[in-house]
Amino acid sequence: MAKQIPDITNDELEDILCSIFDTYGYDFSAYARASMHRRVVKYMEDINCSTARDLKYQIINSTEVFNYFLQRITVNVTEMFRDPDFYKAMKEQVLPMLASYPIIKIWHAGCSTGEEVFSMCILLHEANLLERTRIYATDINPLNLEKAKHAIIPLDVMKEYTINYFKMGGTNDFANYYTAKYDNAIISLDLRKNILFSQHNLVTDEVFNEFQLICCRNVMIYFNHQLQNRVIKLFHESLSSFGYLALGVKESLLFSEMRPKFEVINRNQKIFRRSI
């Protein structure tokens, strides 16, 4: 017998998302619906769940099931020095300006399992700025944060990360930044000592500090227009005067009501600076 492919109507999806909010406090109502629908159906396939009623029952009655659901439907695609030209722009156009601050505060919003945070730490280290930098790395997903805190990365991807590093313009021995142990690489503790990992929900949580740089790359593409505006406003309020905002290559401020409050620093790499 052919395996039954699950499906879920828009009304059923809304009902599940409302139940999640009522039970766990996670608000997915402003996430782009087409993307959310695809991910929920894929999750149902993975756990052999054929009906929306069964999915809702499992999620609402089991914290363990919900945590796995959260892990699967939140986007966790990340790598070290992803988009090398972005890090090159950071190195050349942003870090020299941050060097004027006695204490540098950076927020990585939607940090996933930490690879981009570790990449920034390497940039800061090579610019002799890491010692006076405090990095706040946040994500909605607690399992992502646990992985990020341990800084354990499969060794077989480090070759690709090394290539990204050299494409960015790195010149040091990349292997000095981690310790190989069995099939894993552990990012150096010296690089990680100024990182604070914490749970933060961009949908519902508010400003918690003032930053000279906020990085939120490839997160807002999964939000609807209203939520994108809310998050950009949150970032604007969280930035110091002339603080920098870095978005993903497919993200933009062009259609945001907050656009007049930022100036473009690098159009291709989506780096902006607060102007008002």
Given for the second form:
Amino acid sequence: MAKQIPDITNDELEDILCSIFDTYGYDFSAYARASMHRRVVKYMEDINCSTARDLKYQIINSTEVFNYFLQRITVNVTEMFRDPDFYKAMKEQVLPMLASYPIIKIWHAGCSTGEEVFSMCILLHEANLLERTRIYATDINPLNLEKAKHAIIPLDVMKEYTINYFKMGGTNDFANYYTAKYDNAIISLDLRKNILFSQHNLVTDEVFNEFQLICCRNVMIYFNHQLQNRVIKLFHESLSSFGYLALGVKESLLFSEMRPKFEVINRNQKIFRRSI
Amino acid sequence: MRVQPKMIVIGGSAGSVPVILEIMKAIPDKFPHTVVIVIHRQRNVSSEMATVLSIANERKPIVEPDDKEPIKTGCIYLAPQNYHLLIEDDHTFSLDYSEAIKYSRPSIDVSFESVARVFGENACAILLSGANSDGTEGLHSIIENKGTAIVQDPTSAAYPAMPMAAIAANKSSLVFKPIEIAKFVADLQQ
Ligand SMILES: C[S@@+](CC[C@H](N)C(=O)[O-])C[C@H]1O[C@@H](n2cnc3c(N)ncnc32)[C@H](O)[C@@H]1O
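Mind pulling up the form predicted together with its partner chain next to the form predicted alone we just looked at?
Okay, now the whole complex, with that chain kicking things off.
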């Protein structure tokens, strides 16, 4: 292969992340190294940068370069009703328990562009719970939150989400949940009116409210073991007693020292409940 | 003498399951290595792949690892569908939910590259039948890091495109028929 593939050593990566923290205040030092390394190398290829020195220089001297870096480092991929079985479990095992609260508070941590939050709103709506639910949806990346507020999704992608919706056992006419405009769908404002989007960094920010349910899916996979422990502690403190914690289907609490403080509600779908 | 691999990573796409089954059968009971299987599958459908593969060798259960699960010697792992599978320096698995690469998630390239970085000369990558070109770049990393690169002989593959692309770009790969791959794995025991 003729293509010159840039590379970067662990020490160089460490050094760049350190400078980013000093310059922009974002702390990526405890992110899991394997995928961080991969994305940084891809990013270097993208901006035609072949050495770690050059990368550091460019990032530190241009907010624009850094913003693009942030965009690439925080993996923003998301879907509506990803893992249909997870939503089925939510509907059957969690929502009926939440129904006993006069006001339900939910936190979506690492909500990306909102697709997961819109899915939850549809579930809540169908369970007649949406009116008394307050949803706090947070992310580290301001651009994601900006997009989430607009709730615009391309129609061809929406087709896939419609399939996911039926797979999780949805029975309504999915098209009622959005208005189509040219090639896009806009998620109905009625569904979204109780969502508050705001910036929150799981690495550095603190508890800000008390919740009956926290969803943090496919976010902590980017963190190393120590940071995962810190964030699970943060969630534990943010949950009301018997509050629920929902992680991605491949995120276990088994490897966390916080494991004894939760009981398992659904092993396969990684739904837990605060026990002490 | 050639270095004995400690980490064997198998990448397969269309037409690879029968070959994987043959390799699985060849794995001896006492096996001081780890096997990771990365195979292209459909998204958002619950898949029975782990069950299908387990049938080949009932003494060796197949595990779809969770994020940050420690890698155990003697175990066979299957990359979960819809995530890329990577390996950390401390020998734990990491999952990554980023864009599909060459329409694939899990991507064989991503896992091969990650195995190459962490296991270097103790890595052995085996690339099987498939209809795309995933695995070519990953195999390159394996070779660069002094690991062993094995590609299924395209004439024996149900879909030869993937092994052909890999061999064309990586001249030093060993080209084996399924039976030879199985023998290679069986002989790793000592
Ligand atoms: C792969 S997306 C997951 C989106 C959604 N939860 C899902 O599962 O479909 C990961 C998200 O985590 C966010 N993220 C990464 N680091 C974060 C941090 N330190 N604090 C808050 N959010 C973070 C990223 O910006 C990105 O939007």
